[in-house]
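Below, in structure tokens: the form predicted alone, a single chain.
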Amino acid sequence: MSLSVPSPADFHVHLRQGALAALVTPHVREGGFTLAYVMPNLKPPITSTDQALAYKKDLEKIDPYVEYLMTLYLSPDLTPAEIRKAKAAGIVGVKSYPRGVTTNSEGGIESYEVYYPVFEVMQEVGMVLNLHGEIPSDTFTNTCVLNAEAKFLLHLIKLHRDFPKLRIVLEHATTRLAVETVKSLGPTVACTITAHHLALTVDDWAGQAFNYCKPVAKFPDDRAALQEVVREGHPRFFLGSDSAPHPPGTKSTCTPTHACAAGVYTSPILLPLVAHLLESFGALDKLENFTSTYGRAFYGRPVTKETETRVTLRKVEGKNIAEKWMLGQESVVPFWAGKDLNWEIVN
């Protein structure tokens, strides 16, 4: 048994710098995906356009053969001026951080009116405004990982009442309350979902630290609220894999003053872990939309025969996960290290 898929598209992915992103970035293309739309949080994080474009140039020089869109980091730096100068040279969308919650956030937002005139133009030049959907931990509020989604969701509602014609993405739903709320929100409204979301629950990453990501993964109807929306074939769900790379030794050591590393890591296995998931829920008929069809008509980036490359995935008797990737003195480890697919791609 084999199938096909158009040009498939990761519309949220990490890929680092340096000898970091010489590992990683050809992942991409391994792991079945000729579309990349990168994240900005690097150290320092890209904020204006000329560092987009140079991080750019440094990727196509790793692989040429992926089609990077390209975001900046949402900061005091940005302008409304920088956000015009943005779009005439190609890039795609802004990205939010609160402050503190994930990996590389401590430049991070604290609150969105400040950035209105920012948002304004962006809705003026159809730029896309990208969420991380949480909000900081806070004792006083009763706030914590497994609510922090849940209550950024007001703040979705009201960015939406303002700019209604602002293309706004929800980052890795992880709540039955996220797929409820994008869905009662207009069409300029979407939604990514990861592939790790689809199958981990909190138990999964209590205790294990290569399943501990941000936002974490929640309860399970909360997971299969994620997988229903999948099995649906809604329109403004695609996947954003979040395929975020840390170094072994700050994934697995922690100290009584530094968690480990918030990041799960798919690039390399993508396709054929979707595959492999979405069969396992009844939705292996939703591949090809998911992964290619909703994210490209969302993001304007349609196939067309010129550009179509199609990825081919056979049916296997288990496909073992490797436990590790490495070039140089860099490493990384892959979710679901040491199991078995029950795909693989056809080279």
Second form
There are 2 protein chains.
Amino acid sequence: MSLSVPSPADFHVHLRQGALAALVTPHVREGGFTLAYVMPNLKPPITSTDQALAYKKDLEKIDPYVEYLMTLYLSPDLTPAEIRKAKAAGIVGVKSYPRGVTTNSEGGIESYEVYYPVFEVMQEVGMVLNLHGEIPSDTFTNTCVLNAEAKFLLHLIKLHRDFPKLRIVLEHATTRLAVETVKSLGPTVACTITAHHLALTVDDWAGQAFNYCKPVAKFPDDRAALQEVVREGHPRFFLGSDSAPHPPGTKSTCTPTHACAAGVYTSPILLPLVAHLLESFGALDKLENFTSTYGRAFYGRPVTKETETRVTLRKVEGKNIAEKWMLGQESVVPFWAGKDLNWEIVN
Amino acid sequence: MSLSVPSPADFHVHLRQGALAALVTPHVREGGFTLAYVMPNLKPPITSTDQALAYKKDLEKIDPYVEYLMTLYLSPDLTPAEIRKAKAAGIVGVKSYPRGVTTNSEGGIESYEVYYPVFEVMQEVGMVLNLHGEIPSDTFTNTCVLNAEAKFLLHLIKLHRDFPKLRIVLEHATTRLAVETVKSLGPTVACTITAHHLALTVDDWAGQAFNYCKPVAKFPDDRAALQEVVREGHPRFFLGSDSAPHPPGTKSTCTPTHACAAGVYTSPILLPLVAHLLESFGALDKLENFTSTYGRAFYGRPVTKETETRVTLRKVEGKNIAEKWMLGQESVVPFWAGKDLNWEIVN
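Switching forms now, from the form predicted alone to the form predicted in complex with another copy of the chain, please provide the structure.
Below is the entire complex, every chain and molecule, led by the chain shown above.
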């Protein structure tokens, strides 16, 4: 048995810099994808058009056969004029990180209202706002990693009300409430879902750093909601892997004063993994929509007959996932390392 | 500034076996305690009076100056006749582990009704039932480590209703609901609280195995409920450290196929740590009740003038917690290793 997907698109991926970028960028295609929506949380973050274009060139040097859609990091440096410049240069979105909630988010936002002039121009020129939808933990409001996403949703609702034509993507949703909230909003609001959040619950990352990411996987019923919305084939829910490589030592090892890095790495196995997962909950017939059609439609990047690259998957009896991927001194451990997948890409 | 506590009692501690027991058993007194309520989840578990007495002798060989209160592991091996024998031999309690929820709980119970003849005799002779209050995770009922305790509470309520004179201790409570439930029940139901659950929330163990234990620390509001009931000085809530040593490598290191061990180790710093924590939330005046009086009263082991050993603590400016404790090849990393405490024991 085999099936094929036209030009799979990953609408949320971390490709890093330097030697780590050289290792992981080719994994976009290795995992079956020809479009990568690239996150800007580098060190320093990508806050200007010029930086984004330089970064895009770096990535194209590593693998020119992937279409890289670039984003800027929302910060006080970002002006309405810079938005116009970015749009003219082909930059697609602006990513907002609440301060301190995930990798390299120390410069993240604290309040949205100061960015309204920026959002105004983004809405006008047609740039997408990508939201890391969590608020920072706070003892006094009983906020922690478990309800940080649910408590963020009021911000999403308000942003959509104030900018109804601004395309907004709630990234890597993990809760039933997030799914229901996005569904309840207008056609300009969409939602990415990662592969690993279709697989994990809190039990899987308790004591297991290789399954630990932000936002953390939640209750079984939350995972069920993510699976249901994929199975239902809702056109505003599509794949964004949030594939996030970290040096293996920062995942496998912690000390009493130093926690493990947050992030799950799925790029090199992404399309087979998504097929495996969708099949596991009866949604294999939604693979094309979830990994190509819906996201491309929302971003206005439909596949054309001229540009289409079909990727074919074949059903197999347990293909083992490699323990790690390496290049020179760099290495990275994938999600489900050592486990078996029931699909593989036909080269 | 100094203060003293008469004969501090730890009503829940894991002292292990062999070389690890030799390392950790002396830490009971090092941490300021002269009574240890000893958990029976060894390999193999302590299921008979003879085993418990042999284990007690082993512990007394290591440190004879601690009073060890022994427990049996609830399992189908345990008969009403064995309960009478255990009681006559001075064994104090029976510990119930739901199957598979924590360290060495593979032989844990699945249903309580089959044990009713045992509970009947325990009630009659005055043995205590110690409950690890979690039900096993189950996708189809949306049960995971976050609500496993809350969902267990119905079992507690039913056991108390069916055996109103049986003394029952809900061990290591982590949720506001558990606190409220125990409060609502009769005088035969009590609750232990660990030191670390007075300090941690889910954010602290996310990616940080040294703060990871079962039951997992929950929301800030749950931690607040534990702190409040200690500050309130409720006589049915007292210290049981659940101090649980693991070889440091099993805490610091995980692989994609092997998670970190669950358990937080507090024994060698226990009384100073509890003083530090109680002071941090305005409950230092409850130190004696929480660490000695209430637990001893519930278990019928009050301090007498003849047996009293006063332990004195002195306020200090940041006493650093050692990175590890060692004996031969064995070592163990304590909770908050490298952090400072504001209290130390006066030798």
